[in-house]
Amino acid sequence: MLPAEKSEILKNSLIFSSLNEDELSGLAGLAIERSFQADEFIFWEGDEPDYFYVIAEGRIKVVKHSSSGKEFIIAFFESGEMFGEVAVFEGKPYPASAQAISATNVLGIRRRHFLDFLATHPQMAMRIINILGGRLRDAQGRLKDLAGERAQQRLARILLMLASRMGHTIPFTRQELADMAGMTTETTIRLTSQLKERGIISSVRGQLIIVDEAKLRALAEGPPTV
């Protein structure tokens, strides 16, 4: 990849889009580029953040394991967006695994290289705090869903944030679904399958696509029916 291109990568993420044509250049000379298959993992749980980094194209998913093996997608980042950094700010291991949803490429910055970059870019490391601050947010509100509402309340709340971000057709199976929703895989079909009866949603070739927004706000914002 040429350093243009990595500049260019890099400029279109929201928390390098301050950054002039120098600087862009300067951290766009600090990245490698390293490319995953699907369902390659990026890095695991308890590795030493030695990079963080920004999706030039593609999709990842972030993911903690239960003692019992189980998998719960905590995120997901698509093309533009930076992953791996709180770890790399705390000097701590790596607090869950990244692993590619489809065939991914993204640019690695290393940790030292990068802390020496923001030394004398300090608005830089004020737009981190801001970005950490709403993913807090985002966590916080994830955790009052899984211990306070309903499970068809709570399916529908992780459709509209699909949503939101990738349109309204939804590329991720069931269990994809159930990891993220904190649910089994067989509560995560009839629940589909509810909705679908409703006309809420449909789906084909393994993708749901969201019919009727409105009622599924209405189901996510108001009381539970089941």
Second form
Protein chains: 2
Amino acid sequence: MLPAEKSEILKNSLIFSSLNEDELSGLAGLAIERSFQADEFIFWEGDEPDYFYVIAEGRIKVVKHSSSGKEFIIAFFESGEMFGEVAVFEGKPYPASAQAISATNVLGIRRRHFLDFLATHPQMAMRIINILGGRLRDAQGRLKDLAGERAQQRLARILLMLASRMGHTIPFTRQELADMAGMTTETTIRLTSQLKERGIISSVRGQLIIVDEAKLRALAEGPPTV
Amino acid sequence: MLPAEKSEILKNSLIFSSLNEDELSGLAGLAIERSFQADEFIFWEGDEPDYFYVIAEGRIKVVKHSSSGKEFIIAFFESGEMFGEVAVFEGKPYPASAQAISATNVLGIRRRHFLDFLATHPQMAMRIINILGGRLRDAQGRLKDLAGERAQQRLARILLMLASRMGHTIPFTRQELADMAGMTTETTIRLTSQLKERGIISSVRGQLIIVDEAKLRALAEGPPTV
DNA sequence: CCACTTATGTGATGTAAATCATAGTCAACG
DNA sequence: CGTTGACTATGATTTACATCACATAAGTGG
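Would you generate the structure of this protein in the form predicted together with the DNA, following the form predicted on its own above?
Complete assembly follows, chain above in first position.
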């Protein structure tokens, strides 16, 4: 891959878009390219955090496993987003695993290089703070949902969150939705079937389309429409 | 309160401890003092984020309420820790409420002032990044617990987390522990009673003492000792 | 196009934890 | 010092969801 292409990818990322050409090519010189098939792991929970990643193309999910082996999807990211940053900042092992959902290309920047770059680019630090703040806010909202809302509402909120990021067509299986909402695949299938009957969503294999966002929103808020 | 006292408080905080005297007194000049009784609210979810806070004395909890009104404790903080920062960085309403647990004094710094200060102090930004990173890591760990672990293990993990921050004497009621672990007070009482029978903890009204941390850790990890 | 895998769908049954109910205990405070 | 209200405790009952068990599609790769 040409350096200019790397620059272009960085320029299109959320974090680095504000950099000038010089800065971009400086960073691009440090970045290495890596490619993954669907289901391949970029890193595993517990690995040493050598790299910080930006997605060039594709989609990845960040997952943790419970003591009984059940998978939980903490987050997923697509082109232009960064991941693996928390571990890199702290210098502690990755707190979760990252796995490609589809064929994915990423740019990796060595921890040391990235920290050096940050130290010399204060406005980048502010941007990172904003991104981390947003992610923390999301995580706290989800904590409350998992602790206090029922399956129906948790699922509705997950769907709305996904819709706000990717539009009304949501490219995930029931299995994946279940792993985000902290419930079983069967329960997700039953709940989505209900949503279909009520005309709130439609679906084809592997994806789901939100038809009536208003109704979904009502479901997510109040008690299950008694 | 004298400016010198404010400086001293800031100096003892986690975030500002690395500042020099000039910087501290500059910040101290911007800080206002506020006092709260136990159970008083510092701010409510949805309020405009005017201030960022550092605790001078006392303890506060950050809470959210589920649609059915159930309280969930997202975090608690004590002397030297900051809170309210996520909203301040993003400029969006506070995503949760902050309530004093005991009589508490805080220093508040106006959003605008704090952002200006940050922009001119890059090493502070790095420190903030580290703190946010740590909080994000914690939140993600708890997400996985809430989604995939059973009540017994969730409680054990909460207790260990608290122990690592405050020592083996944990000054919370069953009610508060329940609100952190996302379960009911009754369940928490039953579970702590079991822990007492097994000699893992002892307790007096309003606090709980970890007697056998090793056993508690075993409980938190594996399945409930089949 | 046929075997094979992955995704969806549905019923029967089990169970962890919530909910409901009631009571004893301790601290605070007029 | 007795009343009040928060905290702890424990039993009985309910329930939302998990688990188990199969069945039917819908892609996929040889």
